Amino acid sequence: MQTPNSDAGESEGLLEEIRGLKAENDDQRLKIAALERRIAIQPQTGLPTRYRLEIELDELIERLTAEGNTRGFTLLILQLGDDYSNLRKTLKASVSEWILYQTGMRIAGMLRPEDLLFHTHENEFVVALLDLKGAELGSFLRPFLTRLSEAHIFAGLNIALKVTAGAAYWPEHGASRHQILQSADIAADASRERHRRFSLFKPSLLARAVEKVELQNAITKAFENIDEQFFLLFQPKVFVSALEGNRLRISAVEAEVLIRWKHPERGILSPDAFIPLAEETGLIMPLGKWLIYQSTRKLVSTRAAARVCSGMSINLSARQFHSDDATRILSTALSRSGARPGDLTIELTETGFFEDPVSAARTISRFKDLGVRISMDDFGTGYSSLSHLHRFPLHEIKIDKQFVEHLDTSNDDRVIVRSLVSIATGMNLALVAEGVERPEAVKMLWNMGCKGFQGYLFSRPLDERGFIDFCNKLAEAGMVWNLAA
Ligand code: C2E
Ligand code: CA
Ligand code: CA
């Protein structure tokens, strides 16, 4: 179950107040009843709250146990996804409240009289389905979840929200209220994380949840020793000015900084294994600060050791990027290290841009005032809204590797890349193709008009020394790269 929101915080306070009261006379009894009504009903939907869920689940479990465990139930957790949170930020409160109300009504309309329904958190509903498991549960859920994802039509708007679900069986997946709630919650998390519509609890999900908690604890501990536990790799990003036969003339080399975690037991972990965790725990903020300070220092030392290196780029996650601190940290790091702002590029993913375009535009314009460059990473994978693109003062677009991988066999990918190239050239932006592994891909991309390349063909991510050697070897070769070699 999710962490309590402010409403829940208020409920906690009321709960304390109720516990502190003694029902010694009618006045006090009336007061207790009034307070209980306030924490028992969600105002947006009129449905019973988490407070009621706990009471009624206990009663249900007690009743079924007294009947001799001949019957059971499925506890189903339904969650509205990030698109609901975004909607809430961008539209009037009345619209999101109306959608919650509608969702509550849709769920209620599909339940049987003996089922229980609760509105436990702003974006979360919990249902207890009596004697409904296995294939029968499947037949119930298919139309049920489809109906919940259908668009809501409101004041000319057409709003469809993703609903994900997780379920656990009582008593198989947990006999007590606490255990069954935890199991259903783990299943709901699994759906959300893997972008699935539905997951049923199974023991391996519990094992994964435990592992996640362990990793979370480990990353928290790793921060006590940040300089030893985390390190940076540098992957060359090359810009080409001419292709003559198999010879590429390189006009500039930059490095993308890629972080690694030296986990004490599990060895070296890639960012995909821990950045999401760092985001969830909020540790991404100190990690990002460390990364920015380190990278600006490395930018200065690398440029001194490898003259042909003309810049570095760092990845900032959406959360870091939208924080109020980002500009201040960046500006302090630049002035302390003495790095030239124009040599630093900030790579942001599309989701980072469009999740909150207003805040993104504000931060980007502050970054621009500092003089750093902005690159849109993984272009083409998110909900890239081309119509928004011109609103951001960008310098570079990176074509995601998924379009580069199959360029020679997939006509669709060629069409996409060609249009990305024409957007970038039309807007006067630099273009970098990532995940370039084969010489043929370089030739095709070059012929389409792409001049920036990054990928294993040129180099895997390297340590600082390796990157300096890469640059100096290229300089010795007269800035020529032989594709046939
Ligand atoms: P990204 O920014 O798209 O980085 C490119 C990823 O592709 C890197 O994986 C890189 O090692 C890999 N790669 C490079 N060339 C090739 C190739 O030719 N073929 C294939 N198959 N892969 C290639 P890595 O280092 O594991 O990073 C994964 C993601 O983690 C990055 O994706 C980036 O989004 C994120 N990340 C990395 N470092 C940081 C960081 O310091 N902060 C934040 N917030 N995110 C980071
Ligand atoms: Ca990147
Ligand atoms: Ca990328």
Ligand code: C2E
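Residue numbers count along the first chain shown, from 1. Quick caveat, the model's predicted, so the values are computed rather than measured. What changes on going to the form predicted on its own:
- In the two-body rigid motion between the two forms, the C-alpha atoms of E256 and G426 are best fitted by the same superposition.
- Of the two rigid parts that make up the chain, the smaller rotates 9° against the larger between the two forms.
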Contents of the next structure:
Amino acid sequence: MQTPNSDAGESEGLLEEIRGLKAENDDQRLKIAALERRIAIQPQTGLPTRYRLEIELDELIERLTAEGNTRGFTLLILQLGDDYSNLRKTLKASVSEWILYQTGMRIAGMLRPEDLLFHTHENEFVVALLDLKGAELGSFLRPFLTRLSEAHIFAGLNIALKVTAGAAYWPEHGASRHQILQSADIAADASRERHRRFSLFKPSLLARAVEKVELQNAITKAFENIDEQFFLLFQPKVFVSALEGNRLRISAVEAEVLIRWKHPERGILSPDAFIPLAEETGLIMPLGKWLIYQSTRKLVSTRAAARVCSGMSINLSARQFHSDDATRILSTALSRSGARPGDLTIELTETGFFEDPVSAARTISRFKDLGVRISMDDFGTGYSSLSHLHRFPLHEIKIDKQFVEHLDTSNDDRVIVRSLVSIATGMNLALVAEGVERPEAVKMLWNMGCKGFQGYLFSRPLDERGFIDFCNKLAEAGMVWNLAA
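Please give the other form, namely the form predicted on its own, since only the form predicted in complex with the ligand has been shown so far.
No partners, no molecules, just the chain.
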């Protein structure tokens, strides 16, 4: 039989255990609250995260549906472009964090009290604009996007970043949170891919997104039979030693290797249709390796059959160029094929060089040690990079075709081309003008000092046999090209 004292002692023990459990529970609640704050607020900007977006967007849709609100809202996705990624690589973290904060504050400063703002990814912000669509949305976006593209001034730096936007209407473009986010995201992707400031969702964009997924699946499957589905074409590059009236004296002929995809259903696809997909899926690395091995083999066989072919150039993606394996793959391909390194030129776009100049300089140095030549493609499209050009031991630069197409009618293009010719001449680099289609363009470029030409005036891309025939016919004509023919 228990005594009153023993009952009291047991009760006190139970109370102590309850207090302990309550303290543990309170501690767990505090920890959960702290974790929720961490996942609910972006530390760089202090703005709500995607975690909060999903909660608040559901609440907003539920409230507007209950109210019978027919105006709804516009969901706007804002993305900082590649310039921001490059900024993060080249400047201190404090600079990129400060720009994110300033961007968030600029957005918040232009919104109304009823609008919602979220910082969902490091380079992405999402805004819900209530009762704002059509012409009213356009009137809001013009000054809004202009303000976001204005330069950030920080510690002597003047940094302007491109901001692209995609939008979708609720409920027209999606009744649920998932649907409206998907529609806005598709529109944002369209802006980024088409280099536009703004895109509004429409069904054709959805169809294009579905087609993109189908192509991604198809290109993955194509790698099971890579030699059957991918093939190479060769576009001549001619180098001129003299212009005599309408007659060009050709001193050398090379070929740029171009890759094509023989899609089983859609036919022949150009690189613009599948290289971005290969980049996104990571397949650009094995595809680039295949391109290098095939090109070096073709270089040997073509030089043996074409009497005047003096070399080939191949395009590498920036991702492959900056990879640790690039030099090893190139060295192995040259060794196995027996190709002479000096007959091979590696082409990389100007943006590919300057997105990571330190890595590019290191890779180019390794390529130079192998004996291959280096060409900067699409030269002239990134004037901010000219001051760094001396870092790279280049052999050749190629003038982007956008400056060649309207050379006879655009004084601005003529000024740019003269400047590029002057740079190439001063640095003792070979210069090739791309997109040459008319005799007048050849004469103007020659008179400016350009001696290398590539374009449909001379030839479209050819298969291997066609390129060999092109070279041999030119040799039979005494290396003379008649512009009047």
